Amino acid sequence: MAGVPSSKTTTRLKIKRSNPAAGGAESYSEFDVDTEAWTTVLDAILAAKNYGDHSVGVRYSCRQATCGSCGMMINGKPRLACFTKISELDGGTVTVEPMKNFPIVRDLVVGFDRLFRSHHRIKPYIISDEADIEEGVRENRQTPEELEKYIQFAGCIKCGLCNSACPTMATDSQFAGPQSLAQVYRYVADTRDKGKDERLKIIDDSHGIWRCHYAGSCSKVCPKGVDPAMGIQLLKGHMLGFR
């Protein structure tokens, strides 16, 4: 529109590159990308990939902070690239690196096998006795108060940012991680679920819930406000018989 000043600027984007399978050394590629006030870090990466170097490895899908695919380190902090605007950062060079505490596949892409194994191990589904369901009943209703106990924790999108920020994940290769522990609480707090004792046994070991030292970094980086640290502390109350 005539008379409206453009907000376009040029941003220096620095991408960490590596390919462990090929045995190459780590390096950084730098690109100058045109950005607007609304340009996200993912937009900038894709611009660099499309017009600078097609070989840049990055994982993404929904582009609206729902799928959790584009987690990475952005200026040293775990964030979703599609949810982080260039204009929200401190200015200057934007440096993107693969998430910490995950094995690198290539460039910004990391492997999620450990996260998914831990998530699967805690049985992330409602465990119930079908005999408790009355004949002809097709719903298991809950009151708003019952829903409120766990709905916040049901918002997890498995992006891995919490595990990347967790200091215990960096020192214990078998630690369950804040993502799966918070999901244990999500089901323990659900009145429809009958698997509480089973799940508490799974996490009651030296690499389970007692390895969490409540650093709180997991909750600071969660893009959906799940607050894994609070879920883990509430879960400890169940472990100790206080709830």
Contents of the next structure:
Amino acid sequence: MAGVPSSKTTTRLKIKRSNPAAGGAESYSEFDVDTEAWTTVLDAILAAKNYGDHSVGVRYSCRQATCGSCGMMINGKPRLACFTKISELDGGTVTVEPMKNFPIVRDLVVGFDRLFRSHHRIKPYIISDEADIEEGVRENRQTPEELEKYIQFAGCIKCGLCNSACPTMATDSQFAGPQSLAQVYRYVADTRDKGKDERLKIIDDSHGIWRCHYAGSCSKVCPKGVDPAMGIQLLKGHMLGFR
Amino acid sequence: MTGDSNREGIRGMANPRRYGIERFAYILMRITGLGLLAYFVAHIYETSAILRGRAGWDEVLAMTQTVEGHIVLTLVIGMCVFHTVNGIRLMIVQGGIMTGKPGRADYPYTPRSQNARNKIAIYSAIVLAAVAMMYGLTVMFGEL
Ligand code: SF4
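Having gone through the form predicted on its own, I am curious about the other one (the form predicted in complex with its partner chain); can you provide its structure?
Now the full complex is given, and it begins with the chain already shown.
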């Protein structure tokens, strides 16, 4: 029986290391990792951590692009490490760095306080007196067409890649960010929700929706097809009275 | 851990190489906007020379009749055309038009907001700016 052809190769992995709380300098640790065609960047980082240096700091959980924990800069672009195969990347060296526009906790781990604060601020839940289902009362129904209007935005996993790619996030420390703005549209487009005016008031400020200039980078990097840039422009259309 | 650390800053914002033609157009829009603002200020200075009479006016006008002056004016033409055409695209898109229709996301998740109509509009703005610049160069250097 012929052997299964192997795509095994050795990849050089460069991991950016830093620990701001300890005041240490930034550096890169390099590892040579055996990889196959299907090896993800997260697999490679974990191999480096298991067999090279246990102290590498990395956050991950589901390994299937569902939890949104392993966002990082991979060869200069924000991506999910579990969703990026090494064989898809150009060049023999893979460089991983902590996600930009997020404060570093340690090595590849960044703080999500700002993203969660922005998300919480826009009231990410259905606002309606009829939202609670009581016994004997029929649930809030929607047609498939009504569902289509917001379902893609409901797929957001709060990974923060969009905020990391956004040019306004790069320069404005108070910008709401594409993640939370797209979530405003998710609720505004939901026929069950009655909180439109409340939410629009929250984002209609100097660091809110009008700071988006439609560079579209958020949508380019989103691993779930949320397309935040689309949601934000549709929202602007609502606010300007075009929609 | 400070709230601001690790932000990309202006260098990251102005890096045109990572996120395709849409990001390139965004940066070009900003640069041309600043360029036109600078031209606007210079233009006010230039036209205010009329207050010094004909001699003052001719003196300032002579500055635009040099090779350097023609190159600057050619750049202004390019900036003006790109900023106008791309600006019209942005006004339409930011009104929620031409952004694509929301729907269930399917792998490989190509963003519908980065659609062909937008790309064509961006390339058209660049081509029109280039054509206008070439026309401007022909007219101005033809006169030299
Ligand atoms: S919109 Fe996309 S990129 Fe942004 S947080 Fe949600 S899933 Fe991540």
